[in-house]
Structures are given as structure tokens and as C-alpha cells.
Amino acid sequence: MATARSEHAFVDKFPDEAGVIKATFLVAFVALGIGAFFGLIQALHRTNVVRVIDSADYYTMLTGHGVLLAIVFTIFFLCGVFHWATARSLDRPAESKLFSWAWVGLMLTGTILATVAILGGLVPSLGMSADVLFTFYAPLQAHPIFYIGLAMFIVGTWLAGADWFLSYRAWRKDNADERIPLQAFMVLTTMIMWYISTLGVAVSVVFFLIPWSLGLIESVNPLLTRTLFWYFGHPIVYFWLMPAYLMWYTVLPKLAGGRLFSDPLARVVFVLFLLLSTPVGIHHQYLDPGIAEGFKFIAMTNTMFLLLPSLLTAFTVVASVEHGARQRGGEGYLRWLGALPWRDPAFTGMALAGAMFAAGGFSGMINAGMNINYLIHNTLWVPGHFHLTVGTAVALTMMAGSYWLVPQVTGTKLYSRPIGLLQVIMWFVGMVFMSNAMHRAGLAGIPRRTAEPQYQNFEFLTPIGSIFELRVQIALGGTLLFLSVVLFLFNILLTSLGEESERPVDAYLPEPLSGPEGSPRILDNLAMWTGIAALLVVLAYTLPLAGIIQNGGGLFGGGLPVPATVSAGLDFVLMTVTSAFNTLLGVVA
């Protein structure tokens, strides 16, 4: 059976490379179901539907709700889609199979090590806890163990990025003149945004968080471990959505009938994120005291310049699947999404995932403009947007794409396509109660991060509808979430034990209608990319860190945060540097 389909599979072709995804998918859905049951738990908890756990455990399940799901599952998936990506795309094994295997061992361990404390908040006997919520800077502190683990899991990233760039390295010697394939393209620029925005958080966690929970310093200064988390913070939402701008431009118009539209706009995409995906973090503290105002509004500027990659990608997206409609026989200006293939729960659910970014892009803006931020700062406005990209763009791509990609590498058919479709339609209407409701309770001014819904002798108000209303579709949100879970893995569950098939699917990905032969060579430059985006980070973030570290304490914190100026910020520096250079001329003296 092997034999006969041997020249098409993946899982024959690149027999070790399958086995290094799989074990990455299965962590990934691991994940995801523990993940989606906590967050059920939560949605019938705050609701008040059914309460089963202690409002102090909520906080608990919280935690292990955005860990779980918005570190563990989405990125042990994006290293099955890279891996898959880069052996695919360049057509050569990775340079070592134990190498890839070590990264799979480290980012496990980690996995393990962090979710230990963060469900040992469960047993009050073990002495550990972890409820730090998915943002896990000062002043919260957990058990040394998650910090280790999230340290451990870190570099398992970093490694897995080597893995592919070495393969890069090797295939670049023998094609010398040869553009980069698009999806190692797409892999490369992504890992390198990773690089440049793991840092701040590789910092926050070594230097402060985890000899602070150790006790070897007794303080940390809490804004400068804030501010070092949103460097990484905002930046991951992109290393979230990149395998998914990945299936949507290379899968998703195959899927639809046709061809990309361009490879050079994928490009100069990705190159894009790469640039202005760091320098932002700072819109997240629009609210924090010891940041200049004028450096909260450069990151709200260089926020809006992230619209234009997002807006190319619609463009470029649509425009691939309305060409794969009209070789399907669609015609006119709207009748031809009817022809589209939308019992394929592959193409649905990464369509319906597409769509409703575009949604979430609409109430990002809110969030990134300083002054209507101040109207939802902290309410459910923001998980509801959260919802949107990274539990919708994000998680229904990676479900949908699954449906493709998983008989890639176990070598059999999907199990069932009508279950698939029901699936990510379910999680597409449950998506819709739910955020829908969180951003209009973000409206009215209900808080985030909190497991009550009330607030005694306050009432909250909407101009539509019913505060009971919204627990009501919040509820009926979580609940239908959680039984899509539950069919995407009973789907997938029985596809991996399936017969192994001569055709489990077509893999065949066609050439883009204009290749990467009309786009300047320049944007194979990847080292130069990579020097504008570290110039570009150091100039955003130079002043804003010396201002919080003179305003907040030093390094380690013993002073509150004050009101901050930029004139403070660059005196700070400017005494800096002249205190080095006159220490390097004693030096030289």
C-alpha cells in the first residue's frame, strides 16, 4: 500500500518529518481539549449557569484556559505547520532528525513542567500555584516550576526555528541563484520576528521572574516586567496568525479551485509583520503611569501602519478565491461565491475563519486608538476581540487545516467531511454569541478577569437588549465551543486510526498566477530585514525602558511608578551614555 502512493504522500516522502508533526499535532490537541474544557468551565462559572469549582479555583482555570490554548496549542500546531512547510517547500528532510526530535523533547517538557503548577493551584496541599493568568508578569507571582517551564519552552522555539534554517542553509548551497520557495519564505520571516520578540520575554523570565519566585531578589519592578512581556506580547499575535496567513495563501485558493493571485504581495506581506510587529507593544499600557504619552502615541502610530499588511491580505486572499470560483464555473459580481466548494469543511472552516478576522481587525483598531481604548481598557471588550483573532482566525483555521493536512502525514482519509463541517460551522455560531457579547459588556463596562458577574450595590447598563441576555449567549457560546472540540477530536481521533489510503488526499499546492519572478530580489534579503527590524525595535523601545527603569526603581523595582515624560526618559539616557564614555576614556587613559 505504501509502495502505490509512494511519489504523492508526504508521510512516504518525508517519512521522519511526518512523525516529528504528528507528535507535534498530538500535543497541540492535547492541549486543546483540556484547554476548551476549562474555558467552558469559566463561561458557566461567570455566567452564573452552573457553578462547579470555588470562584478562588476560577482564576486557576483561567490561567490554564489562555496557557493551554493560546501558547501550547497554537504553537506545538505552527511547528507541525512549519515543519511540514519547510520540508515540503524546499523538498529536502530536515539536516537532523535528532535535532528535530530534541526540540520536540524540550518544548514538551516545558509544556509539562508549566501546566504542573498551573493545575497545582487545584491542590492546595502541594504548596503550588501558577495563577498568574496567560499575561504572567509582576506584581502576580507563581511557583518557579511554570517560569522554568515557559523558559524551558521558549528555547524548544528558538531550536525549532534552527532546525528549518538550517535546512534553509543546506538547500540555499544547492541553488545559489534561486528565489526562496514562498512557504520557507514565509517560515523564515516568521522565526525571525520570533527571535527579535521572544527577547524581551527571555529577559523578563531569566533575569527577573525566576530568581524573584526562587527568592534569590526580593523585588522585581513590576512595569518594566509589563513592559517586557507586551514586547513579546503583541508580536505573538502575528507568530499566532503567520501559519494561518500561510494555509490561507498557499492551501486555501487550491482548495477553492485556483491559484494564488501574487507571490510577491505574499512577500512583501510577511515582510511586513516582520518590520512593524515589534515596535507596538506599548499600545497594550496606554494606561500605565510611568510611559511617556508621547511614546504611547508612536506605538499607537506604528500600530495603524499593521493595517496595511492585513488589508493586502484580504485583497490578495479574496482575489485567489473568487479565481478558483470562476474556473469552478461561478460568474457575476457576488454569484460566484455560490460555486465554491463549502461542503469542504477544510475550505469552510479556514473561510469562516477569514471572515471573521476581518471582524476582529474592526475592533483591534478601537484597541490600538489611545482614546477610545480608554473606553474598553480591561473590560470584556478585549477577550472578546481575543475571541475573534487568535479563537477564530487563529484556532478554526488550524482545525480546518487540519482536515487537510493530518491524512498528509498519517497516510489516511478524513474520517467523516459531513462531522468536519458541522464542526467548524458550530464553531463559527458559537464564536459569533460569544463575542458578540463580550464586546457589548465591554460597552457597558463589564470587567475582564474576574470570576463573579456582579458587582454589589452596581448595575450594569446596556442601551440593547439585557445584561442577562449577553451571560445568556456568553453561556450558549462556551457551551457550543466546547462540542465542536469535541467532534474536531472524535474526527480526528478516528482519521489517525483509518486505514491507510493509496490517496488520502490531494496534496498538489499549484504555482501562483504571478510567481515570485516579478518581485524585487531584495526581499530575499533576509539579513537586511532583519537589521531594519532590530533598528526599528531599538528606537521604540531605547527611551520607553530607560524612563521605566529610572521612574520605577532601577532594575529591580523598591519605588512605585510615576508619571513619566519623554524628556526624563532621554536625560536618563544621555547621562548613561555619558557616564560609559567617560568610563571607556578612563579606560583608555
Second form
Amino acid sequence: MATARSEHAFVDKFPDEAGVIKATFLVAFVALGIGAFFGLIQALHRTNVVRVIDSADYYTMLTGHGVLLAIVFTIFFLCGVFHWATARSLDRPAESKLFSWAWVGLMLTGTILATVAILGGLVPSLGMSADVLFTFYAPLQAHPIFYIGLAMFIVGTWLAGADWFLSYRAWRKDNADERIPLQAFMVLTTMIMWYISTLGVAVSVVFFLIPWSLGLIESVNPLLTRTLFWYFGHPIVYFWLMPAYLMWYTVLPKLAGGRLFSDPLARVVFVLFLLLSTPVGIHHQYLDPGIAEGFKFIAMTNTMFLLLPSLLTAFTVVASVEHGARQRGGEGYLRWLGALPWRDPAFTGMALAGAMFAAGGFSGMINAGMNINYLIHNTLWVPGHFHLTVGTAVALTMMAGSYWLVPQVTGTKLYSRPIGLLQVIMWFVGMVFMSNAMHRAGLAGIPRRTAEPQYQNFEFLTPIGSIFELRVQIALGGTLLFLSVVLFLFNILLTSLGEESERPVDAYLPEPLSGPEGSPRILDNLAMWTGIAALLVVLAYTLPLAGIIQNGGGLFGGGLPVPATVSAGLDFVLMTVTSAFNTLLGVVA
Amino acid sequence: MPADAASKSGSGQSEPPVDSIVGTGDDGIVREIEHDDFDPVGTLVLVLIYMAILLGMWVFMYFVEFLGRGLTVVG
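Can I have the other form now, the form predicted in complex with the partner chain, not the form predicted on its own?
Now the full complex is given, and it begins with the chain already shown.
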């Protein structure tokens, strides 16, 4: 449709891509609505405020909440953002419209299968359930279609990545000497990280969990599936986070009225995430028996390195926002904060999300430390932490970003800025109540992942406040968060149903203050960074995995015999790596 | 970048902000600040505040979790 905006609007320039993005956003937002509703039920149930379900069904709600929000909402939205960022920054449509719709269809089919399996838990007569929580490893077992659905979903994301790499290859043919545009660079490095990290969960699901749930094998090695899950389960944190970072680096400075402080620094951050985010998963297993303390210590050290790109991001993004404030007349050490566009829900939402992420950094450092982790492991502290990170830094950035992105793909103006502003503030306030109470409840020892967080003849004690007060805060926070999602969905629905506008959004992104021309070209050498990332994974995981397989009853656990060729191969790998490691130690000494 | 150049015409800098439009931050720019003129001293202040809170939280945690209880991890 030719309108006055045709020269610059994304929807007119890339109509097919806009269609794909709208579809991914639609699935993401439906998942957000259902997942948030499950979250409300859980918050009220656990705190004993309102109980509308049996406690046995709590785990169905918990699984649905985790899978629909932490996997479906985040990753579908991510796919939309990456599709937009690739087309926009490379200034070209996808190579094949059919291929783009193929990965959308595959991911959606997988999502439907997994969701049906989860919701089947509410209808016992169906004989189908998947109450395995977001952390779907053995010994909890789900219906096969849950795992099959997840496998289809993951393969769909692989195809989505291939779509963006094909665009990049075509762009490279026409631009042999150009630096990779920053947004495309962020998409590609994120997807390389994703390919490497999803190998673990693919092996776990395809070779162990699906055959096990179908009854083809009698048992699995639980520690092996657990380790393979966390091999993927921590990098997925960065898979959620990196699209939020993409928006903080490339969109937030513009919303603040400024420019990105440093393009090279942004590239360094994404390369560091590619290298460092996968060889750390064992830090989720500090309390697991069967993994030597030394490997846990290595995982802890690697995890602490991961603080570096996040701290670099804190500096770069805040400096970029400060640049915007000073261009808008801001002065002083802190008075410049008042010159920021706080009435813009897209800006305010992202800024509050960043502030919450800084708070999540506090608890993240506690989680990462081997000794202090023992105090809070499997307590409500951990959900408190990830509701600050994925639940706010990522989810609130995605919702706030939607106020700027959705008009670009629909061609309609945002229905209401005040409602948007109220929504992002309500999310922030709700999360302050809920996550601060969760952290403190964790310090008091209240367990997570349970519908009945109380024991007979035992009373939890808090150093400050009371358990009653914490429960009220969790219930209040959960209610505010749900209402915030309702407002968001209402605003986005009416936005998408609105009339087309000549100027739906100000889509221009300014150039960085310091561009890529001053940074070393080696930063764009994706093949080299991929090789180094793979090498770090081999170094971090070969010995622990070999030990888990050898000491945990073989590949399939339960004392079942491992085929001789596999066993001999594992012995050979273990001996070779141990020998090489000892030689290396000898050389170093 | 071509995409930026293409979308620049839509920056709206010459148009007044409309209430329901988001992303109009650049409309309020009163002065252009280039790289060499920008000293992010406010960022330094915020980072120092963050570090001070971090230090305070660690000290608080020490009092809450360790003081008077003896070492529980080693020995």
C-alpha cells in the first residue's frame, strides 16, 4: 500500500519481513498472556491467598509458566527482533519468503505440541502430562510429544538462524570489504552461541529423553541429562539477554536522544558472550554429587569472567543514555537524569529494565560463588534472581521495545502512551515487591518449586520483617505483574487494530559516536570466534562428561551395559585428555 | 549504513512530536555533542554508586549469614 510513509517505514520497505515479524510477535504475546495468568495463580496459591487449583496441579502451572514465558515468549519475540534487525541493518529482505515462514511454522507446531502436553496435566483422563518444569531433565519424565515439540521448536530456531546467515552471505557478496553492520553482527554472534549451546539439549532430548519417554530404553543417566540440560540451560540466559542488549545498544540511545557511545565496545561484548556463555553450565550443579569439585571450580571461574561483558555493557549503555541527556540540555553529575524522556514508555521501560538488571547482578554474583551458593541453592532466592533478569531485564525490555517496534511492522501508531507508561511502571513496582520478597524468603530458607512451602513443626525466621509480610509482597507483586501484562496486551491489540498512519513511529537510528572503522577487523572474523568458542567448550566439558558417563552407570544409567565400542571410545577420550592435561600441567610447572 | 540513510528521512526532526508517537527523543535535542566533546562523568558517578551498593550488600550479607555462626563451608 503506497502511503506517504513508503520511503522510510519498515512495513512498506520490507512487507514480507513485517508479516513474519508480526506472526512471531503474535505467538510471543499469546504465550505471554497465558504464562502470566499461570504466574498469577502460582503467586496466589503459594502464598495461600487464593487457591483455585489443587496443589498437585501447581506443577502443571509452574511448567506452563516457565516454558511459555522463558522459552516461547522470549524466543518468538527474539526471532521477530532479529528478523527486523537483520533486514534493517543489511538493508535487504530475506532470501526466501517460504523459508522464513517454514521456520515460523516449525517453531509454532513445536510450541503447540509442547503446550498441549503441558496442559494435558490438567485433564487426568487424557493420560498425558509434562509436569517436568522448565528444567526438563530426568528423573522427571514428560509425555513424548512434549519432547518432540521442544525438538521441533529448537530445529525451528536453527532454521531461523540459517535464514539470517543466508541474508548475511548474500549481503557479503555485494559488500566484500564492508564491516558487518552492528545489528547484524549482534544477530550472527548470538546465533553462533545458540548453535553451540543447543547441541547439548538436542543430544539430551533426541538420544535420551524421547527414547526413554517412548519406552524404547528403560532408563537414562540422570546426571548426564542434567548436565546436558545445563550445558544449554545457562547459555539460554544469554539467548534471552542478547536481543535485550541489542535493543539497549542500538535503540535505547536513540530513544534517549543520543548516540551509541562505542560500536567497537559493543562488538567486543557480543564476542565475549559468544566465547564465555557456554562453558559455565556446571555452575548450576554446585550441589550435584558425581561432578568433581575441580570442574565446579573451573565453571565458577569462567562464570566470573562473564561479569566483564555485563559491566562493559553497563558502562557503554549508561554513557550512551547520558549522551542523549546532555544533548537534551542535561547538566551536573546526576541532574542530567531529569533531562531524559521519562514520558516515553519505550525509553522508561528499557531504562527501568536496565536498573533491575543491575539489581539482578547482585544476586547473580551470589549464585555464581561456589561457597555462598550453598546458602541459597533451591530456595526462593533463585526465582527472585531470574525474575529480575529474564523476568524484567529481558521481558520488560521486550514489552517496552514493542511500543517502538510494533508500529514499525504494523504501520499504525501506538494506541496510548500513558497506558504504556503506566504498564512499564506497574511492572517495575510489581517486580520490586515480588523479587525482593523472594530473595529475602530465600535467605530465610523457604524452598522453591513447591506448592506447599511449609513444614510441620517448623517455622521459617527472617532477620528483618516477617514471613507473613513476605507472602503479602509476593502476592501483591504477582497481581501487579499480571495486571501489567493485561494492560500491555490491551495496548498492543488496539495498536495493531488502529488505522494506518503516515508517521507511526520515529524509526531513525543514529550512527554511533565511535564507529566500527576504528576497531580491529578481527572482531568481524566470525569463523575464528566460533572455533575458539568450540575449543573452550571442549576444554570445559570433555572431562566432566566422561566422568559422569563412567561413574554414573554409563550413557543410559541404571547399570545398563554400554555398548563395548562406545565404552572403549569413552575410555580412550578420557585417557587422552587426562594425559594431555597432565602434560600441560607439567609444561606449565 | 544504507538502512540508516534510508530511514533518516523518517527521523521526524523537522516535524513536531505527536503525542502517540514513540521514539521522538531526538526532537528535544538542544545541542550536538560529538565524541571528543563528551565526558561521561555522570556514568562514572552511577557506576560508583552501583559499586558502593554492591559493597554494602556484601557487608550486610556477611552480618546476616556469617557473623556469630562460625564457618559452615570449610571445616
